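What follows is a single chain, given as C-alpha coordinates, in the form predicted alone.
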Amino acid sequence: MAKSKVWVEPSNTQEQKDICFAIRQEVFVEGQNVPPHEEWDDLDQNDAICPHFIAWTQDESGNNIPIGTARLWLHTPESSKAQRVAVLDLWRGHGVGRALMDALEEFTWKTGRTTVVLGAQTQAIPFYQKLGYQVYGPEYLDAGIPHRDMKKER
(Lines of atoms letter the chains of each structure in order from A and count residues from 1; the text may use other names and numbers.)
(Lines give C-alpha, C1' and ligand atoms only; values in the text may rest on other atoms or scores of the structure.)
Protein backbone atom coordinates (compact mmCIF):
# COMPACT_ATOMS: atom_id res chain seq x y z
CA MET A 1 0.00 0.00 0.00
CA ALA A 2 1.37 3.39 -0.95
CA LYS A 3 1.91 5.93 1.79
CA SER A 4 -1.16 8.16 1.85
CA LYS A 5 -1.89 11.46 3.50
CA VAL A 6 -3.66 10.98 6.84
CA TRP A 7 -5.48 13.68 8.80
CA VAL A 8 -7.66 13.75 11.88
CA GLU A 9 -10.75 15.81 12.59
CA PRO A 10 -13.28 15.96 15.43
CA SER A 11 -16.55 14.25 14.56
CA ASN A 12 -19.10 17.07 14.49
CA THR A 13 -22.21 15.35 13.18
CA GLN A 14 -24.17 12.22 14.02
CA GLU A 15 -23.13 10.79 10.64
CA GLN A 16 -19.47 11.21 11.59
CA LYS A 17 -20.05 9.67 15.04
CA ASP A 18 -21.74 6.73 13.32
CA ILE A 19 -18.54 6.30 11.29
CA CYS A 20 -16.54 6.25 14.54
CA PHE A 21 -18.92 3.67 15.97
CA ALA A 22 -18.65 1.49 12.86
CA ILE A 23 -14.84 1.48 13.10
CA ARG A 24 -15.00 0.59 16.80
CA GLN A 25 -17.48 -2.17 16.02
CA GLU A 26 -15.11 -3.65 13.43
CA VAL A 27 -11.92 -3.30 15.47
CA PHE A 28 -13.08 -4.08 19.00
CA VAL A 29 -16.38 -5.98 18.93
CA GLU A 30 -15.72 -8.07 15.82
CA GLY A 31 -11.92 -8.05 15.70
CA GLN A 32 -11.09 -8.46 19.40
CA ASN A 33 -14.34 -10.02 20.64
CA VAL A 34 -15.06 -7.20 23.10
CA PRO A 35 -18.61 -7.72 24.40
CA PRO A 36 -20.88 -4.96 23.06
CA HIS A 37 -22.07 -4.07 26.56
CA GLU A 38 -18.44 -3.29 27.47
CA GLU A 39 -17.69 -1.31 24.30
CA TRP A 40 -20.64 1.09 24.36
CA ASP A 41 -21.42 3.43 27.25
CA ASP A 42 -23.17 6.70 28.09
CA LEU A 43 -20.03 8.71 27.34
CA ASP A 44 -20.54 7.93 23.65
CA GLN A 45 -23.53 10.30 23.64
CA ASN A 46 -21.94 13.19 25.58
CA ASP A 47 -19.95 15.24 23.07
CA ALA A 48 -19.25 18.01 25.60
CA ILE A 49 -17.08 15.80 27.81
CA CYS A 50 -16.22 13.00 25.39
CA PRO A 51 -15.55 14.17 21.82
CA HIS A 52 -14.80 11.64 19.08
CA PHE A 53 -12.18 12.00 16.35
CA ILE A 54 -11.87 10.41 12.90
CA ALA A 55 -8.69 9.67 10.96
CA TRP A 56 -9.11 10.05 7.20
CA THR A 57 -7.25 9.38 3.99
CA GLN A 58 -8.26 9.74 0.33
CA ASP A 59 -8.64 7.10 -2.32
CA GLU A 60 -7.34 7.47 -5.89
CA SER A 61 -10.50 9.36 -6.88
CA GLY A 62 -10.15 11.91 -4.08
CA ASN A 63 -12.92 10.48 -1.90
CA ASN A 64 -12.38 10.75 1.85
CA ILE A 65 -12.07 7.32 3.49
CA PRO A 66 -12.33 6.87 7.28
CA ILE A 67 -9.52 4.66 8.61
CA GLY A 68 -9.42 5.17 12.37
CA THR A 69 -11.10 6.72 15.37
CA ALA A 70 -10.59 7.65 19.01
CA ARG A 71 -12.49 9.39 21.75
CA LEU A 72 -11.21 11.76 24.40
CA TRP A 73 -12.81 11.81 27.84
CA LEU A 74 -12.30 15.22 29.46
CA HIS A 75 -12.67 13.63 32.87
CA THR A 76 -10.85 16.06 35.19
CA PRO A 77 -9.84 19.72 34.99
CA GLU A 78 -6.17 18.61 34.80
CA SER A 79 -6.30 15.61 32.49
CA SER A 80 -8.06 13.85 29.66
CA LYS A 81 -8.26 10.15 28.93
CA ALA A 82 -7.59 8.78 25.45
CA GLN A 83 -10.02 5.94 24.81
CA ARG A 84 -11.25 3.63 22.06
CA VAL A 85 -8.22 4.28 19.84
CA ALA A 86 -8.98 2.07 16.84
CA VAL A 87 -7.27 1.78 13.46
CA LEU A 88 -8.58 -0.46 10.70
CA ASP A 89 -6.31 -3.48 10.11
CA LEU A 90 -5.22 -2.42 6.64
CA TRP A 91 -3.99 0.94 7.97
CA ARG A 92 -1.97 -0.18 10.98
CA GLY A 93 1.68 0.80 10.72
CA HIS A 94 0.93 3.80 8.48
CA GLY A 95 0.97 6.59 11.08
CA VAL A 96 -2.79 6.60 11.74
CA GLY A 97 -2.49 5.85 15.46
CA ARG A 98 0.15 8.55 15.85
CA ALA A 99 -2.05 11.06 14.00
CA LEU A 100 -4.99 10.22 16.27
CA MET A 101 -2.91 10.57 19.42
CA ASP A 102 -1.39 13.86 18.19
CA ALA A 103 -4.92 15.21 17.70
CA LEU A 104 -6.05 14.06 21.16
CA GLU A 105 -2.99 15.63 22.78
CA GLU A 106 -3.42 18.91 20.90
CA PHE A 107 -7.08 19.07 21.92
CA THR A 108 -6.12 18.33 25.53
CA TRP A 109 -3.46 21.05 25.67
CA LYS A 110 -5.86 23.60 24.14
CA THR A 111 -8.32 22.97 26.99
CA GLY A 112 -5.62 23.85 29.52
CA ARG A 113 -5.19 20.29 30.73
CA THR A 114 -1.63 19.10 31.30
CA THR A 115 -1.88 15.31 31.22
CA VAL A 116 -3.25 12.62 28.91
CA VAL A 117 -3.86 9.22 30.48
CA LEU A 118 -4.93 5.98 28.84
CA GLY A 119 -5.40 2.30 29.45
CA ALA A 120 -3.19 0.57 26.87
CA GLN A 121 -3.58 -2.99 25.75
CA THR A 122 -0.27 -4.50 26.80
CA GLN A 123 0.62 -5.39 23.20
CA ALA A 124 0.28 -1.66 22.33
CA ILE A 125 2.54 -0.35 25.12
CA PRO A 126 5.63 -0.01 22.85
CA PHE A 127 3.59 2.14 20.43
CA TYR A 128 2.54 4.53 23.19
CA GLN A 129 6.04 4.59 24.68
CA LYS A 130 7.38 5.83 21.32
CA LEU A 131 4.93 8.74 21.69
CA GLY A 132 6.29 9.62 25.13
CA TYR A 133 3.80 7.80 27.38
CA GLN A 134 4.97 6.17 30.60
CA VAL A 135 3.52 3.03 32.18
CA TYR A 136 2.26 3.15 35.76
CA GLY A 137 0.27 0.80 37.95
CA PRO A 138 -0.34 -2.93 37.71
CA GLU A 139 -1.64 -4.93 34.77
CA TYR A 140 -5.42 -5.46 34.74
CA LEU A 141 -8.06 -6.97 32.48
CA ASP A 142 -10.44 -4.74 30.54
CA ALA A 143 -12.96 -6.63 28.39
CA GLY A 144 -10.82 -9.72 29.01
CA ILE A 145 -7.73 -8.06 27.46
CA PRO A 146 -4.58 -7.28 29.53
CA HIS A 147 -4.01 -3.53 29.96
CA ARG A 148 -1.65 -1.14 31.77
CA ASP A 149 -2.28 2.50 32.58
CA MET A 150 -0.07 5.09 30.88
CA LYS A 151 0.29 8.85 30.98
CA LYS A 152 1.99 11.73 29.24
CA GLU A 153 2.45 15.15 30.76
CA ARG A 154 2.92 18.31 28.79
Ligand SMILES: CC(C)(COP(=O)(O)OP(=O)(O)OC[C@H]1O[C@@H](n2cnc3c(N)ncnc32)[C@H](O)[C@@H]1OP(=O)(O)O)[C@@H](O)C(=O)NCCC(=O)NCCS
Contents of the next structure:
Amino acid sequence: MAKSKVWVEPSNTQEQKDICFAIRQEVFVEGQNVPPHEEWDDLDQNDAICPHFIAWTQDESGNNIPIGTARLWLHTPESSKAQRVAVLDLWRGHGVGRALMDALEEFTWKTGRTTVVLGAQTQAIPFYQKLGYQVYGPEYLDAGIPHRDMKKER
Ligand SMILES: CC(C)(COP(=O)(O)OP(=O)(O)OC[C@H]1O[C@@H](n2cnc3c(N)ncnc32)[C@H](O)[C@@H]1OP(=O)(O)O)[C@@H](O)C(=O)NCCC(=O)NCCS
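Since we've got the form predicted alone here, give me the form predicted in complex with the ligand too.
To see the whole picture, the full complex is given below, headed by that same chain.
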Protein backbone atom coordinates (compact mmCIF):
# COMPACT_ATOMS: atom_id res chain seq x y z
CA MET A 1 0.00 0.00 0.00
CA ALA A 2 1.30 3.45 -0.90
CA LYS A 3 2.00 5.50 2.22
CA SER A 4 1.01 9.15 2.35
CA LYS A 5 0.83 11.86 4.97
CA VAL A 6 -0.47 11.05 8.45
CA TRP A 7 -2.03 13.43 10.94
CA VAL A 8 -3.65 13.03 14.37
CA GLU A 9 -6.75 14.77 15.73
CA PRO A 10 -8.79 14.54 18.93
CA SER A 11 -12.15 12.77 18.53
CA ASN A 12 -14.82 15.35 19.23
CA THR A 13 -17.98 13.54 18.19
CA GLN A 14 -19.59 10.20 18.96
CA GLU A 15 -19.05 9.24 15.32
CA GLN A 16 -15.32 9.82 15.70
CA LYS A 17 -15.23 7.93 18.99
CA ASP A 18 -16.94 5.03 17.27
CA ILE A 19 -14.08 5.03 14.77
CA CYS A 20 -11.61 4.76 17.68
CA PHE A 21 -13.61 1.89 19.17
CA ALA A 22 -13.74 0.06 15.82
CA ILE A 23 -9.95 0.23 15.49
CA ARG A 24 -9.49 -1.02 19.06
CA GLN A 25 -11.95 -3.84 18.40
CA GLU A 26 -9.89 -4.91 15.37
CA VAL A 27 -6.45 -4.48 16.94
CA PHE A 28 -6.98 -5.59 20.55
CA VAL A 29 -10.15 -7.69 20.81
CA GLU A 30 -9.81 -9.52 17.51
CA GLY A 31 -6.07 -9.13 16.89
CA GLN A 32 -4.75 -9.81 20.39
CA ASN A 33 -7.68 -11.71 21.95
CA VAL A 34 -8.13 -9.11 24.69
CA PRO A 35 -11.41 -9.98 26.47
CA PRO A 36 -14.07 -7.33 25.70
CA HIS A 37 -14.75 -6.74 29.41
CA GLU A 38 -11.08 -5.77 29.82
CA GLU A 39 -10.92 -3.61 26.69
CA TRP A 40 -13.93 -1.39 27.40
CA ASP A 41 -14.31 0.61 30.62
CA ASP A 42 -15.99 3.69 32.10
CA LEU A 43 -13.14 5.95 30.98
CA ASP A 44 -14.23 5.40 27.38
CA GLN A 45 -17.34 7.45 28.14
CA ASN A 46 -15.62 10.19 30.15
CA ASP A 47 -14.22 12.58 27.54
CA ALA A 48 -13.38 15.26 30.11
CA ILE A 49 -10.64 13.17 31.69
CA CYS A 50 -9.98 10.74 28.87
CA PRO A 51 -9.91 12.19 25.33
CA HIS A 52 -9.56 9.89 22.32
CA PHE A 53 -7.43 10.52 19.23
CA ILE A 54 -7.49 9.29 15.63
CA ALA A 55 -4.58 9.00 13.20
CA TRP A 56 -5.73 9.76 9.65
CA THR A 57 -4.34 9.42 6.17
CA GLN A 58 -5.78 10.00 2.69
CA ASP A 59 -6.43 7.49 -0.05
CA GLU A 60 -5.69 8.14 -3.72
CA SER A 61 -9.08 9.83 -4.14
CA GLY A 62 -8.47 12.26 -1.30
CA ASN A 63 -10.79 10.54 1.18
CA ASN A 64 -9.73 10.63 4.84
CA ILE A 65 -9.05 7.13 6.19
CA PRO A 66 -8.65 6.35 9.93
CA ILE A 67 -5.61 4.12 10.53
CA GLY A 68 -4.85 4.36 14.25
CA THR A 69 -6.11 5.49 17.63
CA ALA A 70 -5.10 6.11 21.24
CA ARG A 71 -6.63 7.57 24.38
CA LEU A 72 -5.12 9.77 27.07
CA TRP A 73 -6.22 9.44 30.69
CA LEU A 74 -5.55 12.73 32.52
CA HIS A 75 -5.22 10.80 35.73
CA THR A 76 -3.26 13.14 38.03
CA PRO A 77 -2.54 16.89 38.05
CA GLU A 78 1.08 16.14 37.09
CA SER A 79 0.79 13.26 34.65
CA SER A 80 -1.28 11.62 31.95
CA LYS A 81 -1.47 7.98 30.95
CA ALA A 82 -1.26 6.91 27.29
CA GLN A 83 -3.58 3.98 26.70
CA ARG A 84 -5.02 1.81 23.91
CA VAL A 85 -2.38 2.83 21.36
CA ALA A 86 -3.34 0.92 18.22
CA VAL A 87 -2.34 1.08 14.56
CA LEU A 88 -4.08 -1.00 11.91
CA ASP A 89 -1.90 -3.89 10.81
CA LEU A 90 -1.33 -2.64 7.23
CA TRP A 91 -0.06 0.69 8.50
CA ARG A 92 2.44 -0.44 11.13
CA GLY A 93 6.06 0.60 10.73
CA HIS A 94 5.27 3.86 8.93
CA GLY A 95 5.37 6.39 11.75
CA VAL A 96 1.67 6.25 12.71
CA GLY A 97 2.33 5.13 16.29
CA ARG A 98 4.95 7.84 16.66
CA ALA A 99 2.47 10.46 15.36
CA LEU A 100 -0.14 9.29 17.88
CA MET A 101 2.33 9.46 20.77
CA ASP A 102 3.55 12.91 19.65
CA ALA A 103 -0.08 14.12 19.80
CA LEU A 104 -0.65 12.63 23.26
CA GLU A 105 2.54 14.25 24.54
CA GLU A 106 1.70 17.64 23.03
CA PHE A 107 -1.77 17.49 24.59
CA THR A 108 -0.24 16.55 27.96
CA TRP A 109 2.32 19.38 27.97
CA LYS A 110 -0.39 21.90 27.00
CA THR A 111 -2.38 20.98 30.12
CA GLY A 112 0.67 21.80 32.24
CA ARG A 113 1.37 18.18 33.06
CA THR A 114 5.03 17.17 32.90
CA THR A 115 4.96 13.37 32.67
CA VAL A 116 3.38 10.75 30.41
CA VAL A 117 3.18 7.24 31.85
CA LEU A 118 1.95 4.05 30.19
CA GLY A 119 1.71 0.32 30.66
CA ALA A 120 3.57 -1.19 27.70
CA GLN A 121 3.04 -4.66 26.39
CA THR A 122 6.54 -6.11 26.62
CA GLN A 123 6.59 -6.66 22.82
CA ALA A 124 5.99 -2.90 22.36
CA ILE A 125 8.72 -1.70 24.77
CA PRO A 126 11.29 -1.09 21.95
CA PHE A 127 8.72 1.13 20.19
CA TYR A 128 8.23 3.30 23.28
CA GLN A 129 11.97 3.34 24.01
CA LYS A 130 12.55 4.80 20.54
CA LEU A 131 10.26 7.66 21.58
CA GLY A 132 12.19 8.33 24.80
CA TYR A 133 10.20 6.32 27.34
CA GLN A 134 11.97 4.51 30.17
CA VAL A 135 10.91 1.28 31.85
CA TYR A 136 10.27 1.22 35.61
CA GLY A 137 8.84 -1.39 37.95
CA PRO A 138 8.35 -5.14 37.54
CA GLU A 139 6.60 -7.07 34.79
CA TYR A 140 2.87 -7.76 35.36
CA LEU A 141 -0.07 -9.30 33.50
CA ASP A 142 -2.90 -7.14 32.13
CA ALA A 143 -5.63 -8.85 30.06
CA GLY A 144 -3.35 -11.90 30.15
CA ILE A 145 -0.55 -9.99 28.34
CA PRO A 146 2.86 -9.22 29.98
CA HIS A 147 3.39 -5.50 30.58
CA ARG A 148 5.96 -3.12 32.09
CA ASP A 149 5.31 0.45 33.19
CA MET A 150 7.16 3.22 31.33
CA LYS A 151 7.33 7.00 31.55
CA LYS A 152 8.67 10.09 29.83
CA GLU A 153 9.26 13.48 31.43
CA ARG A 154 8.89 16.69 29.46
C1 LIG B 1 3.05 -0.77 18.80
C2 LIG B 1 2.45 0.05 17.66
C3 LIG B 1 1.48 1.06 18.23
C4 LIG B 1 3.62 0.80 16.97
O5 LIG B 1 3.05 1.63 15.95
P6 LIG B 1 3.79 1.81 14.54
O7 LIG B 1 3.02 2.79 13.75
O8 LIG B 1 4.03 0.47 13.93
O9 LIG B 1 5.18 2.45 14.99
P10 LIG B 1 6.07 3.54 14.21
O11 LIG B 1 6.12 3.18 12.78
O12 LIG B 1 5.58 4.92 14.54
O13 LIG B 1 7.48 3.29 14.90
C14 LIG B 1 8.27 4.30 15.53
C15 LIG B 1 9.65 3.70 15.73
O16 LIG B 1 9.55 2.56 16.60
C17 LIG B 1 10.05 1.40 15.93
N18 LIG B 1 9.20 0.27 16.30
C19 LIG B 1 7.87 0.17 16.15
N20 LIG B 1 7.43 -1.01 16.64
C21 LIG B 1 8.53 -1.67 17.08
C22 LIG B 1 8.74 -2.92 17.70
N23 LIG B 1 7.72 -3.76 17.97
N24 LIG B 1 10.01 -3.27 18.01
C25 LIG B 1 11.05 -2.43 17.74
N26 LIG B 1 10.90 -1.21 17.18
C27 LIG B 1 9.67 -0.84 16.85
C28 LIG B 1 9.95 1.72 14.45
O29 LIG B 1 10.88 0.97 13.70
C30 LIG B 1 10.28 3.20 14.44
O31 LIG B 1 11.67 3.40 14.55
P32 LIG B 1 12.43 4.49 13.62
O33 LIG B 1 11.82 5.82 13.98
O34 LIG B 1 13.85 4.34 14.01
O35 LIG B 1 12.13 4.11 12.22
C36 LIG B 1 1.79 -0.85 16.59
O37 LIG B 1 2.69 -1.84 16.19
C38 LIG B 1 0.51 -1.54 17.09
O39 LIG B 1 -0.57 -0.97 17.02
N40 LIG B 1 0.64 -2.79 17.58
C41 LIG B 1 -0.55 -3.54 18.02
C42 LIG B 1 -1.17 -2.94 19.26
C43 LIG B 1 -0.16 -2.76 20.36
O44 LIG B 1 0.62 -3.65 20.66
N45 LIG B 1 -0.21 -1.58 20.99
C46 LIG B 1 0.68 -1.24 22.08
C47 LIG B 1 0.05 -1.66 23.35
S48 LIG B 1 1.11 -1.21 24.73
